[in-house]
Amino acid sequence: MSRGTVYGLGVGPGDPELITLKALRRLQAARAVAFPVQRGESVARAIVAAYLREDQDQIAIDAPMTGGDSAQPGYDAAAATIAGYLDRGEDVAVLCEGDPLFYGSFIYLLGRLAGKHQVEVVPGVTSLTACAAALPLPLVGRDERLAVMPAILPNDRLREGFVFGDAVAIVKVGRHFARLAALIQELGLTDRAHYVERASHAVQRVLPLAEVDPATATYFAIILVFKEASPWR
């Protein structure tokens, strides 16, 4: 019996008409599909809730955000669980939002996966791309270069991203916004800081950096900052 695939499937920022047409088919074709859990609530599964088949096993993985070793003992069993199918010659669909490699949970499965099964990636439209067509601004053309950084970083390895990038990604930004937007002020960029929530979601939100409340401020979201204007801009 030949063994099965598991297909690592970007399903984009939010927006289920953003999923490509070959994740598309690898997701309805799947035996099973699985897909990262937070608080109870998926969030790559309800971008594709509509195309799901009845009749598909569907997995849950527990992965909470909270940082550390926390979310390793969720992907050790999620990873038994989809071997099990592989190894009965069954296709298995794991869910990511964005793409499945640019800060994507399926990297954690990736690891514990490859080498030892069938392994295909599909990628997918990301958040960051999808950020910047909410604004809608080029996020780099010509020569320029960008810089992309988690929220998490402290300020000085942020600030060498600064250094780096004619435009400035800083991703997950949640309860990080404060010291982030105090940061920008100190690089005298604040009026060129752009803050995109939930890109291409229904709910999304964009607004200049410094019209956002602090406290409203969620993991679901982006900062841009673009250093000098360009003539596209």
Contents of the next structure:
There are 2 protein chains.
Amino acid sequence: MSRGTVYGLGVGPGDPELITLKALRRLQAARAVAFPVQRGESVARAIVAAYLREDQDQIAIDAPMTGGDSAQPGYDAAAATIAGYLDRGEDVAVLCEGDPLFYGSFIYLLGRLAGKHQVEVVPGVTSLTACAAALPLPLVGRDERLAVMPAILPNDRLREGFVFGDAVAIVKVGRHFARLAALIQELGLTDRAHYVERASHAVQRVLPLAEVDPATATYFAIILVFKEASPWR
Amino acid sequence: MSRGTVYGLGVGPGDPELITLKALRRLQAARAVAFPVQRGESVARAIVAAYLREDQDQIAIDAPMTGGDSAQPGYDAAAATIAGYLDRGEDVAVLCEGDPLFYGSFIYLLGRLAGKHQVEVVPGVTSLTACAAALPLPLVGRDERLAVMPAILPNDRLREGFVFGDAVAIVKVGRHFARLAALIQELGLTDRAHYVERASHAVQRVLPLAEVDPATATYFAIILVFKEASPWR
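And the form predicted together with another copy of the chain, for comparison with the form predicted alone?
Next comes the full complex, and the chain you just saw is listed first.
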């Protein structure tokens, strides 16, 4: 074990005020700050831009959104850079949009660093509950079941979520929007479906699913479907 | 619409530092602070005890854990008290363990106050992601599906979650522990099941499911099951 600690910090869904006191403290105490970069931009870094210290090293993690094998060299390189700090006894904060362990790229770093280095994860507010807050509607209550699925799944896998869940969340909508909207229409649930884009960001959009122009749908959106009317919804 | 605003504030899973900057600001600016009380105690109030101002009114919401119809008079009374503040143009903060809209009692107040009063929900860190952080293991990644279910459900309903989810979370374990452990054993998943109690609290317990003494299981625990080994888990 090296003496430094790598912190996986959930920085929340977008509003810089939705970071926790703990993540902010760990962030500001770290020697270096690492963050995933996609097409030259880092959403996680943008969220905490006002909190960064000028004397902190910044480590850009090359993390293409396509994921899969093409992303692995970027994580290998980032893990090696981070390990260098840890071996010198310096702490590194890895910024994670939302929560580090909820559909985040931090899981790739965790797999590379755990066991060999001290790892601490600070959980964060996910875009999932931020979407419910934006509506605001209960996500799940009492004896309800929640299904969460990424939009990239084929329709037969998504359909199973609508069988299982009283509330169904489809994350990372993006280019899958038209297919998802058609599936939800086929299931007769369009009027119980909500589209929330960039929840808690200044540019947040909240719309009934039927009112979304498919051309405007983004990756940073969630579709929430409540299968049946509840006493409270 | 009355002039005051009622804030549903997620105060996080237990560690007082896991409150967000926004929830803390809303909490400290409110004229009155309301919180659910069960058997004379309020977990949500205990989490933020150090942040309360002495000049803030405190409203105890009688919210028996049994839920159901027996809980409704308590919410009726609390909603009426809160509405009194709002009608006078004063803000009320309702403290919610974890996130207000994720299996929380705030949903009952939301149903009573929405439409008639201004409501703002500040999402919080849930015990769900705090449990993953405690392990630490990825909750869900890539194309995985997540099933979340309350322990009170009968086995046939719970089984469907294990069919659907790559990751399965059973919340509010408590007196259902022995039945849940037997079900997971029957499914052959015991060695992939984790028990996390009071995640992020000072008294947090993290154990493989097989090592839990059923007599010690509490309501404030989650069982997390990862159905198959993933490259990162």
